[in-house]
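Below sits a lone chain in structure tokens, taken as the form predicted alone.
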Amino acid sequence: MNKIIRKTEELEQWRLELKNDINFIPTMGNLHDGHLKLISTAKSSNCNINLVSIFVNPLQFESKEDLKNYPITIGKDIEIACSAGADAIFIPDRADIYPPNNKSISYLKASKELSSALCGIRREGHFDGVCTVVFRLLKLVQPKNLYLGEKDWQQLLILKNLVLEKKLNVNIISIPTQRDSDGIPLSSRNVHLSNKERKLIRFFSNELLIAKNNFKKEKKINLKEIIQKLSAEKILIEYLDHLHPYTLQNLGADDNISILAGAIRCGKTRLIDHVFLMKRSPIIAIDGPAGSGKSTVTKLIANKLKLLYLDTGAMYRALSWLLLKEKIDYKKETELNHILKDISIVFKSNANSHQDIFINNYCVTEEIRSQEISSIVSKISSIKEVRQLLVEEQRKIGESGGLVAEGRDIGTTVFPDAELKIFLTASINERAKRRKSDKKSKDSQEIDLNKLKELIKKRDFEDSNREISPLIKANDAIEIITDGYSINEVVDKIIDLYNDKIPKEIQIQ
């Protein structure tokens, strides 16, 4: 039996009796398939208790008339929420959320930077009301996870900022904009649309989609042309802006991801929509010293996020293997340049869904992990001509993005514009133990642990002090020290960071 809660005292008692954490889905009622998706996503994500709130927040409305006209469908909402996976529903009245003369209620101000663009320009105080009610609800509910839709992108950014600013212990999990069969974003306000008005919002949403598809080819947007098309259909445009997706400020020349967002009015109904634009798909750059777990972590992330895995270290190892096989004196520039002219390095998936690396048609996946290769690869990778060749090859692979790459100079040299940069490291002791237990590296298993530590220290020194592309942490990289953490915990941490950096709408494209 689903629990219906109407008083804050009842909510507190219910919460204290729980043995599980709470997934919280705040709504203003008049639930539709977008809300259903939020609830069902929470239900399928974990074993937490799913709590849906239904409260029409008066502080979010521009006028009393707008508040009065908001659809109230409590009976239907309870039925929809329960069918989607809600374990409990909190339906407070205004006096419960904003008790009269209660000085403990914090009336908050939204981030000035984030609320001064898009909807915030004409809806003065709207986001202050959103922050006030969500902060109040979070204090009452004390959830582990807060589920929100990306349809209200600006609101999502503002609430993320609120959680960070107030140091609230809650994870924000977003879902992509949910659309009706005709392509318009699902909204509780859609019930007010006439057939003619719905046709206008459909035209508006379709123009955004057309602009997105054009951007994929041309890497530019013509706002004036879009506005002219909308105006020709007698669509009343409140705003249409092309901005940075996280600051909502003007774009920089090197920004890869952007947002094209607009608001229009159809009769008395105001509707918003947006699309994300990309010059290329996202890139994750993972750097770190030898033995930090980069390869294992990167492979798992690539698999989970369905990204291409680029093992740049394997490329340097493969070249080192070839130089040894061909007995090339890499210190002699003429010999080295001669063999570099005809180098072919490719990755291929094998029968086990793993990657094999081939150099000049030789499969060297196993051979490149020997201690002999480990002892020379740092010297060879510090050679200017070698790095120039392989960095160029790596950049070619990453031209269209959609990959996770690991190495020692990925975030600083190869992909300095990567959306997420990680510096993965661990103590010398931890890394030596990992190498010692690595069944793929037979040489490491036979070496004394203390000797292995010395070899790792030597490799670190060489990598960090080479003249070209030394191993250093990029200024904007997030450092993760993996001592004491399992591989899966590290992978989950990086995926959480990726989800925070990359809108879900982009991830499913």
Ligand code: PAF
The other form holds:
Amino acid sequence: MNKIIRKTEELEQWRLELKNDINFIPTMGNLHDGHLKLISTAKSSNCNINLVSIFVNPLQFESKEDLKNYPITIGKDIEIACSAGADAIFIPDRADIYPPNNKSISYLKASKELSSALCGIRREGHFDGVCTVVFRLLKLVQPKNLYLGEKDWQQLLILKNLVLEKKLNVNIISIPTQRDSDGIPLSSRNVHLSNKERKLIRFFSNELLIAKNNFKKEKKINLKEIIQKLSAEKILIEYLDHLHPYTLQNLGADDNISILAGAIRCGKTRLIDHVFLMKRSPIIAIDGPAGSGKSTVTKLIANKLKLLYLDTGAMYRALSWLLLKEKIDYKKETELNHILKDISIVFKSNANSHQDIFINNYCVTEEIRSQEISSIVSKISSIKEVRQLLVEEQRKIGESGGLVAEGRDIGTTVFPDAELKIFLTASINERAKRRKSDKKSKDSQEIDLNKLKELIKKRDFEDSNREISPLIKANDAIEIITDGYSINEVVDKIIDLYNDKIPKEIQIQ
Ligand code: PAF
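Now the other one: the form predicted together with pantoate, given that the block above is the form predicted alone.
Below is the whole assembly, all chains and molecules, this chain first.
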């Protein structure tokens, strides 16, 4: 039998007796398939206890009328939550959440920047109310994970900001907007819609989806035109804005991902919807010095996130192989330029789901890992013409995004607009130890540890001080020092950062 908890003291007692961590799914009841998806995602992602709360928070309603009309369906909600995998349901009343005369309750203000757009402008105090209740609930429940829907994207950003600001020890996990078969987003307020109103919201949501598809081809949208089309259907638009997806401020010319968000009124009901517009799919850039574990980590990330894996180092190695094979004196500009003129470098997945690299139709996957190539690749990759050509090739491969690239200049030169930039490093000591125990590198196993440290220091110096595309951390890159962490821990950390930044809706396209 699932546990129903009504009082805060009861909740505390229950929590203290638990042996597992808590997944928390806060709701205002009137549960629909969107909530069901939140609960079932929580259930399937770990072995934690799943707690759903049902509390209609008066602080987030601007009008008493709206609060009064909010649908209350507790009996049905308990049934739905349990069937989706809730282990316990917390149904406090108002006096439990906001005990009168209790000075310890913090009435919070939402981030000024994030609430000064979209719904924040039209629903004064709404996000302050959301922050207040969620903060109070988090203090009571103390969950490990908090599950929220991306349908309320602005709310999600504001709550992520709250967790950061208050240094709360909780992970936020989001799920993409759930839509009905006719395309309209699931919402507790949909029950109020008449057939005619439902038709209007369907028109609105479909217009957003059309804009998203057009944007893929044209890389621009015409807001006025969309507003005209909606107005012609007599749809009452509260707002329709095209903004930066994380700051909700105006867009910069180079921004790749943006949000097109709107609110409309259908009779007494107010409905919101949004789509993300993308010039290309997201890119992860992973840079770092030799021996930082980049290749292993990048390959695993590509695999887990189903992204294309771009090993830029392999491209420099393949070119070095060709120059050796063709006995090109790369110091002679004319000879070098001649061979660079007609070069093709392609990656292809092989039967083992690994990647083969071909240069001018030769498969060189194995040969480029020889010591002979290792000894010249650094020199070759610092030649201006080589760098220019391969950076151009890499950009072509990444034109439509959806990839994770590793190298030394990805976040600074190749894809300076990558959505997530990681600078992966480790102490010289750690990198030397890793080299020494690297089974694939027989030469390193035989070298003394102090000598290996010297070699790594020298390589770092060369890579960081070369004139063209030196190894430097991009300003907006997140540095991860991998000393003491396992490969899987580093991979999970980067995937968490990606999930935190990139809306799920975009990830699954
Ligand atoms: O999204 C909701 O249902 C509510 O805003 C929340 C997060 C449960 C807070 O009352």
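Positions refer to the first chain, counted from 1. For clarity, every value in this text was computed on a predicted model and none was experimentally measured. Rigid core: the largest C-alpha set superposing within 1.5 Å between the two forms.
Q: After core superposition, I'd like to know whether residue 144 moves between the two forms (criterion: C-alpha shift of 2 angstroms or more).
A: No; that C-alpha moves by less than 2 Å between the two forms.
Q: Could you tell me whether the Cα atom of residue 101 shifts by at least 2 Å between the two forms after core superposition?
A: No; residue 101 is a residue whose C-alpha shifts by less than 2 Å between the two forms when the cores are overlaid.
Q: Please determine whether the C-alpha atom of residue 239 is displaced by 2 Å or more between the two forms following superposition on the rigid core.
A: Where the cores coincide, residue 239 shows only a C-alpha shift between the two forms that is less than 2 Å.
Q: Superpose the two forms on the rigid core, then give the C-alpha shift of residue 370 between the two forms in Å.
A: Its alpha carbon moves by 2.5 Å.
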